[in-house]
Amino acid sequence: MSIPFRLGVLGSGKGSNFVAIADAVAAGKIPAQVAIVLSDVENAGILAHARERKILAQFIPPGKFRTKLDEEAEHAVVEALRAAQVDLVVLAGFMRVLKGEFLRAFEGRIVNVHPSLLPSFPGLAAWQQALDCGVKVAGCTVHFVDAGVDSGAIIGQQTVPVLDTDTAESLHQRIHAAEHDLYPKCVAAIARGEISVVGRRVLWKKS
């Protein structure tokens, strides 16, 4: 019997992208299992969702910094993921920048979803950036994580039209819905071994 592909999920908030991925796993759409869910927020919704699904869920105190994990916290996260024998680290609304040890420990095995069509509008509140710039098409991007800000190789993208009636909130909601569709598809492709990275390009095998 083959050993299942194992996912480790990091999140700081409600966990809606985690729910989309966990539901896709349960439905057999992603050939993997969620091995562990970690959060830097003790009462984060993502931990509650994991526990409801009988998935190992753990709060790890982030330490003294506001935007990143301190060294002790980063080491604790790395060790928890290693103990769970994860093959892929999935960031699902994790609101801290990952640095040195973490990136080295899981190089080429960390993915994130961002609410814009990268490389446009990296960073915070990308939907508001899109509205402010007057673009007619927004969307979301699943990408590998590197040492830059939303700068890793792009795995997949999905477009969302910007409507004349859109507010920042309404556009954000529709982008979020697109994330729930795109992210599980990209994670499934990785779990199946259907993608390869050549330089900055991520290539999908033709089915």
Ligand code: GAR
Contents of the next structure:
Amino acid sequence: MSIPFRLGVLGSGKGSNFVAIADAVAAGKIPAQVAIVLSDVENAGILAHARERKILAQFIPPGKFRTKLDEEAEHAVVEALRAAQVDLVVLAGFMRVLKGEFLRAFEGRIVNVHPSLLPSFPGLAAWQQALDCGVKVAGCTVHFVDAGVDSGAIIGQQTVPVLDTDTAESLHQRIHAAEHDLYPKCVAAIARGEISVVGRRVLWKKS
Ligand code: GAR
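For comparison with the form predicted alone, kindly provide the form predicted together with this ligand.
So here's everything in the complex, that chain up top.
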């Protein structure tokens, strides 16, 4: 029997993308197991969802900064992921920028979902940026994580329409639903070894 591909999930919020991935794992659609879930927010929904599923879940205090982990916290996260023998780090609504030690420890093995069609609208409240800009098509992106903000190579994208009647909330909900469809497919392709990276281009061996 082959050793299962191990996922480590990091999130700061309600954890709906984690749930979509955990459900896809449970349904046999992702050939992997979720080894650990970590959060920088003690009462984050993502930790509750993990514990309900009997998945190891830990709060790691983020330290004194607002937008990144301090050195000690980053070290603690890296150690927890290493101890769980994680093959792929899956960021699912993790709202802090990852820095040197983390990126070096898991180089090329960190993925993120972002609520826009990158490279448009990186950063916060991307759905609001899309509305403010007046685009007619929005969507989500799954990408590898590099040292920039939402700037790594793009693995997959899914579009949604922007309707004249949309509010920030309704557009965000539609994008969220697209994320729940796209993210498990991208993680499954990586777990199956169907993804290769050539420069900025991520190639899918099968679709
Ligand atoms: C998702 O919409 C994800 O794209 C976004 O946070 C939300 C998390 O929702 N991430 C970012 O904006 C990162 N730049 P969830 O906790 O329900 O999965």
